[in-house]
Structure formats: structure tokens, C-alpha cells
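So this first bit is one chain, no partners, the form predicted on its own, shown in C-alpha cells.
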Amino acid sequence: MTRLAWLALSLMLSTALVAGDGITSDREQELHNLLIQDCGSCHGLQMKGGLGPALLPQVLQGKNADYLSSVILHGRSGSAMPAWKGLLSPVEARWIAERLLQGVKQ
């Protein structure tokens, strides 16, 4: 992804967060798209695995939203999993983690 594309994505991701811990419905749609497209590019569009491991609820059993949020924000050393803390807030990472635990709806 080009630097300009990253900047545009970063700006888009940061504009719809509302005050407090709430996320607007527009932002939820953006996060859902990010989950399907960006996470799906490594974990598979149906989260069944690819370059990265599967992110299906049965595979994530025993992991909680706090743990998953931390992985999303900070990445995984020694793997292809990047840190998303420059583009996502902790609230947004938690929203994604909760969707993964529930099962991603296309």
C-alpha cells in the first residue's frame, strides 16, 4: 500500500470515532470492511486461515477480547501480523476482537 493510501486510510479510520467509548454506525461499517478486506487478506476472506491462522470462534476458544485486542494493536513479534495501533484505537480493536469471537458475518 502506498504512503498516500495509508494516510487516507488512517484519516478515514480516525474521523468517525465519537466521544467516549461509542463508535458510530458509519465507523462500524468501516471497521467491518477493514476486518473483511485487510484482516481477510492474510487470514482468509472467511477467516479460515491463509498466511495468518484461522480466526474462527472455535479456533479462538479460550482467548478473550482483551488478548485479541492486544494482538491487533501490537502485532505479533516474529510473524507477519503487524501492529494496528497507529490506525486503530483500543476501542476499535476491541470491537474487532468481539466480532472475531462472535464469528465474522460477511
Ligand code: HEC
Given for the second form:
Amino acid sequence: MTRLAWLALSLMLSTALVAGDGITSDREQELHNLLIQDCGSCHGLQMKGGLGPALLPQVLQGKNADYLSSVILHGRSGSAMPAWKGLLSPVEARWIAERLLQGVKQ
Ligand code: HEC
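What would the structure be for the form predicted together with the named molecule, given that what you showed me was the form predicted on its own?
First the chain shown before, then all remaining chains and molecules of the complex.
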């Protein structure tokens, strides 16, 4: 195969797997599982609250994705909310923040 054909093929493959934010669909699935299982262990499986506050769109009204992703990355000192920056990139924290604002689909 020529180099050009290789280039065209790899471009096609990468656009198939990577959404606009650069997160692959496999990684989106992992982030979704993390949100339900890990975040859900404190915020409730349906984000209705538990040890941590509810993270439903109606509760988060007026808070933006920048604020939420910053809390996710850095945690809240003095509370049980841990920092996730060891596990999540800023883009991934923002992806999660946007899911929360839209309402997490189970
Ligand atoms: C060990 C329990 C625990 C886990 C796990 C946890 N949180 Fe929290 N979270 C909390 C607590 C407690 C607060 C409230 C902190 C405070 O008192 O300011 C909080 C606050 C937040 C806030 C701020 C809400 C607001 O209205 O200001 C966001 C956003 C958030 N958590 C998202 C997440 C996400 C996303 C995850 C998973 C990646 C997660 N949390 C995992 C306990 C947890």
C-alpha cells in the first residue's frame, strides 16, 4: 500500500474511534462506569446523593462545567470529596462534568 493510502486509512480509523473531544468510545465507557460505580458510591448510583451531595442537573443549575471539573480534579479539602487528577485528565473531568449537567444516563 502507498503511504498516502495508509494515511487515509489511519485517518478514517481514528475519526471512527475518537469523538470531537479526543476521548475514544472505549474510554467513554470506562468513564461512564467510573461515574456510576466510584462517584456513585458517594453521590448515589443515580446521582441523587448519599455521603456526597446530589449531582442532578436541577441541583447543579447555575454551576458551570469549569467549576465542576475543577472540583472533580482537585477534590474538596476538608471533605470526603477526593481529588481525581491522578486518574482523570482535565478533558476527561470536563467530559464527566458535562454528563452531570446533562443528566447521567444509566
Ligand atoms: C468518598 C466519597 C466521594 C466520592 C468517591 C466522590 N465524591 Fe464528589 N463529593 C463528595 C462530598 C462529601 C462532596 C461535598 C464536598 C463539600 O462538602 O464541599 C462532593 C462534592 C462533589 C462536587 C461538587 C458539587 C457542588 O455542587 O459543588 C462534584 C462536582 C463532585 N463531588 C463530583 C464527583 C465525581 C465526578 C466523582 C467521581 C469521579 C466523585 N465526586 C466522587 C464525596 C465524594
